[in-house]
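Only one chain is included here, represented as structure tokens and corresponding to the form predicted alone.
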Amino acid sequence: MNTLQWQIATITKITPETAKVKSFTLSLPGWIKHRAGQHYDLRLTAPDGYRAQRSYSIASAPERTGEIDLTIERVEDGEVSTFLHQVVVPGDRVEVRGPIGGYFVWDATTSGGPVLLVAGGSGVVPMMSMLRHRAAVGAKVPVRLLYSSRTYDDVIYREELASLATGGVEIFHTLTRSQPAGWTGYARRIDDTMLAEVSRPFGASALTFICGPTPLVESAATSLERASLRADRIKTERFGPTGT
């Protein structure tokens, strides 16, 4: 099956992640193994023929067969994300095509490391696919994730991330708006000092992936280049309100 060919997927499970984020498990009749970091296009068609289409990163590991998880944040005035959050139930069907993308991808069995991941908000979704992929294949590549969220309750995959922080995986959180009592992580927006502290053990050779809102991505990439990380080892993916 062509990855750009539309197919009808069945939503088999909906999992709340935070108050504004849900994971949708889609069963695919034309399943094709994806690469960690790729995405799917999802299209909705109204009875009058009007169509709306958005791209969503795959959250599940490539090693899962027959289905994928798309983790989607509900965006204010976002016609696709709002419909998925408020209307769709298990058993419903949607049009999708993919997997798509060949730049922002990682293969734990062939790509060199160590690996630095920097994410903001729902930008953690493709990073979760990478972490789940690493665990599924039993890779030993050292990985550090720096993840920025507004509040503790906004941390997507919070419990699973904690469980993955073992065997060479380290997770660093920063909460930009409020922090719970006893919080020991960072408590500000990602900045030069934070990036330097998290990336220092890996040195300039780290393979880096940055995903999140455009300002965060551009700032982090520039900061890491100033810290002597090689530009050709830094891969970025941006999103904005109209894309989610």
Contents of the next structure:
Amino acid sequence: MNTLQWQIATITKITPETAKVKSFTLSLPGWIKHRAGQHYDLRLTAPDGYRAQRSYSIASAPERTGEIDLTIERVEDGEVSTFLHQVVVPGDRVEVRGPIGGYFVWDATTSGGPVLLVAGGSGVVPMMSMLRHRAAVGAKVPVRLLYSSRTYDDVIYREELASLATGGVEIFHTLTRSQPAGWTGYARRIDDTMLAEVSRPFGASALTFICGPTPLVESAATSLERASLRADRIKTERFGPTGT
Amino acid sequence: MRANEELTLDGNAVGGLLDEVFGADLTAAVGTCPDCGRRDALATLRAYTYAPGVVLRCPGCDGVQLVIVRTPRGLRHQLRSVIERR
Ligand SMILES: Cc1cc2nc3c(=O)[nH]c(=O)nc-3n(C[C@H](O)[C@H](O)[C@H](O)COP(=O)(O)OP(=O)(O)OC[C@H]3O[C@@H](n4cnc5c(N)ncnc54)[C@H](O)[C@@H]3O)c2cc1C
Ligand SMILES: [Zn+2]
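Could you drop in the structure for the form predicted in complex with the partner chain? We only have the form predicted alone so far.
So here's everything in the complex, that chain up top.
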């Protein structure tokens, strides 16, 4: 089995995360240990041979063997995400290939840190693999995650993130559309001031990962360079128009 | 930003395709733009995915660095940047 070969994964579990987001557990006959941050390509084939292919980041830790989790947001009129959300049930099969990617990856023992993670919407998925990986290997690397969601109810992995925020992991939320009563986090789109505040304790050489909708990734990367973070330490991954 | 910039992906999205064409995941390999000299990982290039092909452009000067087209007889590509495999 190599990462290029398509294989038939069985969906063994579907877990709702928010109203628009579900996690899918895929059991893989040709499982290969991934690096946190990598993705799989998933393709659907219609009876007439028509194919649609998309990329989905791995949400689970590399330390989990034989299966992976993908966390997928339902995009309005989205061909693949809507099918996965509305049609697929446990026991169904989908074709995937992976793990893919050698750039937007983080290894707790060799990549170093401190690590600054900036995510919007489903852009938090590869970051979750990194945080779960860090916890699984008991690493002490300091990590700060700045995570932008539309509303409180749109925050993916809300409870697990809260439980991971210990022993050197700090999580900062910003809610861009509405905030519950008593909200103490940020309440606006990610901007220069917010990024400067969150990144300051790590200094200019923080290893930075930015992921999410393309406009958010572009503006966060530009802001961080303005805040004099080293450009060669900033890694970006664009999901397209999806999300916040 | 140009029109449709929202839809733009980057080189990460075509890691699988690069592997099909070059036999290795080249997203972390460094490419040098022939137009402006920018040197960075292929993952940082702008990816315009128009089925049945992909165009990778330099984020510095917008110059085309790599075109991959899927034809009935297989994948065809035209490479303009110089790639250093690691
Ligand atoms: C490397 C990589 C990793 C990714 N990882 C994940 C992941 O972990 N989880 C995840 O949910 N997604 C992820 N994505 C995005 C994913 O690949 C798909 O793009 C997404 O699921 C939409 O596909 P679709 O077929 O449902 O929609 P499509 O059929 O492709 O799109 C439907 C239509 O909606 C438009 N559209 C899409 N989004 C919007 C929007 N927000 N506003 C307005 N119009 C829009 C499109 O232009 C299109 O016309 C990743 C993308 C990349 C490149
Ligand atoms: Zn250039």
